[in-house]
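Presented below, as structure tokens, is a lone chain in the form predicted on its own.
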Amino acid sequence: MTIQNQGGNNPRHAKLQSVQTKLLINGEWVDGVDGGKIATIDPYDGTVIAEIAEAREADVDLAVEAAKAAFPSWSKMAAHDRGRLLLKLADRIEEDTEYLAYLEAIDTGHPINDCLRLDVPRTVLCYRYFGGIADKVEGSVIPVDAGFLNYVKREPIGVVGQIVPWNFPLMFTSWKMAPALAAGNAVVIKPSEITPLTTLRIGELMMEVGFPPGVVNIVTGYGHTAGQRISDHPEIGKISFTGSTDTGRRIVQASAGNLKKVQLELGGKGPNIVFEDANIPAAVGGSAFAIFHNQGQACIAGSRIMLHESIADNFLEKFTALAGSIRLGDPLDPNTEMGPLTSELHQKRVLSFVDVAKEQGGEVLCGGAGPESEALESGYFVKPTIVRAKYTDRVAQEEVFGPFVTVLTFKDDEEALKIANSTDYGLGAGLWTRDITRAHRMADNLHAGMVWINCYKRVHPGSPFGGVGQSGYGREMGFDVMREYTQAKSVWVNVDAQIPPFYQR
């Protein structure tokens, strides 16, 4: 195994010591066939952390070949043995918590406390959950015609391709790989070229605990080359993608060649509804977490706060004060509550929506710019931004994907539901009320794959995660995802059935 020293002379990167920068193909760490490199950037100061190998089409082909060769023995391995490897991996990740949290912080801009409290523990929990579920995927016996036994078994698909976004790379890698491997598939996974470091580290840990060569292959490359080849490769039986709705559409088109199974977790424009009887302090705090955690870079972010007109002023007074108090800073500083956005390009995109809001008559209540601090000016920061607008405005319809929330008001439940369901998306939605009847009625009628009542952004490996409409289809996590990574085979047995006379001689 080849490990390259990286980090240069930047004291922020002193803990790196060594970082994996190569592709994992067939159990070996290798350079790309064409020898290309991609710089991964620290969003806090714009410096290069490392240069990683660039996978292109030929590298994806090699990875698929390795996965295809590894699949028969991996799929036939006893399910509890596959589960045991996932459980060993979970233990090893837990032992590596400090280093993984550090890598995630410098590569993504996540505050280190969030990495330690949420990202790594959620990753460990995910591998443990699917390690435990590996040998619990059951078939069924179907009552059919007399004299016949019909049973249905779930079988792995084969080689699956997985494309991971840049916003939660460590956690999303576990969401994709853990169930796929538990089900008996072999994996070719492409992390984002912007934030590849923790996925590569997970690959190292997988090799340490004994995953067979070729079962997991990691190809770090760009979407238009490596991602495109994963999408259209004729030997890949399924693709799981998390990212933008536009890219999801292109993946569906590319998958048509061999009609591969497709699972998409795409954009969102989450309505977060605060009714007049809500616990306002709880709703303020929960709404801040819904939009400002991870700098708002989450598909399920509560990016539309919908306030009953009778409590709007009271809520906004408290909410704007809280937003203005959020501590921006170095993600490695334990006191930092919000770090930089993950890339300079994305920072510019988020800030461009401030102009969009103003052009359509929106009112910027706070934020709308980078911080004034000279210490932060080299980072990709955006201050927590609150904009008041109409529900038909672009900032209330399009996904901004940053610390940018649009405030809307409503007069009754009917109008709240109309506004909440007014976008093309349908991923997550939240509501705050003490009225349990209203809560269930709204949950039933919201156009969303997930609804949170008196909370927001709760996730667990046992609970299915996904959306409807332009937010995609299929589900991550829960037992639902085991069906996503398997296919049904129906077997008929003639136990005691007479052959029809017409066919007897």
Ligand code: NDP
The other form holds:
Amino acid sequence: MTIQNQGGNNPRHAKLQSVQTKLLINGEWVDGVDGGKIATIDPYDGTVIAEIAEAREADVDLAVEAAKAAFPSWSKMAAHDRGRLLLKLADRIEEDTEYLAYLEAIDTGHPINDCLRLDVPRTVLCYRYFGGIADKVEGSVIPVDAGFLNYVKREPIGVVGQIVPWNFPLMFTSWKMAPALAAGNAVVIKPSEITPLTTLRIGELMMEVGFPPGVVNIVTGYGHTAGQRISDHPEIGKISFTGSTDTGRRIVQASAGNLKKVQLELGGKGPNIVFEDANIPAAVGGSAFAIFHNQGQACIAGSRIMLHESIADNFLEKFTALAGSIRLGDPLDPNTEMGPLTSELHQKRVLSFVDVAKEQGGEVLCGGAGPESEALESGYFVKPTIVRAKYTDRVAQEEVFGPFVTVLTFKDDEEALKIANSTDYGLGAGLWTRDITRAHRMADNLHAGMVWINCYKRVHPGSPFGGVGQSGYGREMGFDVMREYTQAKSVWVNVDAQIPPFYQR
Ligand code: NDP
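So the form predicted on its own is up there; where is the form predicted in complex with the ligand?
Next comes the full complex, this chain leading.
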């Protein structure tokens, strides 16, 4: 069942012919047990797009029950049939590109062009990739003692809990659900209550293409209630979380009760190092994409630009000019390059870092406020902001998660490495150089889960994604993730029917 548009008279929401607003539990769209509602807000004008059902602890319990019941037949289904459903879903998402892009744009503030060129195609690719991998998760045969056969199977875990943040809801939902389902797990997923619409739409498409009831359950609710219950639920065997480091820590503590497997994709403070021999125009454009794409709301954002002192002035002149020319506007306008931040609370948080920077002697080179334009004043905008800061300053150490980048200079490779590795995080890192030896030496020594050389923020479902240090552990995507969503079972066979040499009488 689909609930009709609740978007009121806002013409921006006119294309919202229908939007699902209920919880998906056991293949049915249902209200929350308590009947609570959460308003999802359009960050461009602060209006309510829709009121969605609020899942609380009791709803999570029902979702887990449904997933547990669905797991035996889902996990025993031929792997290629599970794969086929994921491939059908990928096709259906591709057909739905325009509508999904529209929903993502009004719910998150992502520019529609980005949604059409990146978010939706990457989502399709992800479901397709893992649809193809479903029947390729092979076990192994281990050479053991003569007369014995030892084989190792990879088995799904059971019910997995997935908690998704608000910055890339459509894409991150695919990163989590596609491999978990390909491996044969049943899923209980909680999108952020700030941006639930595309996850609900994916739920509709999943039902349409024939996923069995209970295999995927969607619980839209708050972190401290529904999220907390997913983390401590005794029947959930694994949890995959993307979000802040503080919440990641809480999840680890809550998961200890039944010793869940935990995979955490947390914050980052990506160093983006430009050496003196870099292709400067490429580095300028790539660095702008690294920090300003999606309004900087990306864990892998290149939020610390480090410039060799000999090219710093040249780079900064071009980079500040580019930042100042980025077109802020309505996410639904195809000309918009930067939309509003996803929530008002987050806009305030990001802007508060401007004062933090100034208190420690930081110099704002550009931005540092919302736009002057009256047309944009009801949106949660922050202008592209560049701050010159010391590497020990808070703004160069803490994740700001907005269109806010710090810049500083370094003298040589050794100093560059020291500064790059000076934060607690270790997610993405990038460097720009024409020197192949230097590039690989830096890649070897950077404290990071991912390194980009002469590019930034490249991702692909075949390549493992995740961090080290306080950026979390475990990996999404790549073949590694199939190990995250399965566990090894070692089976011993006494082929020669040998009698053990012990206790013989
Ligand atoms: P959170 O980590 O609080 O939120 C991420 C998700 O976790 C949301 O779905 C949230 O639900 C849920 N959650 C919150 N508390 C709990 C809990 N106790 N148990 C289980 N789930 C919970 O991030 P914020 O949205 O508060 O953003 C704060 C900062 O975190 C950002 O400024 C950024 O630095 C970082 N962040 C990093 C992300 C990344 O991609 N690595 C993504 C998002 C944020 P609810 O929305 O109801 O709180």
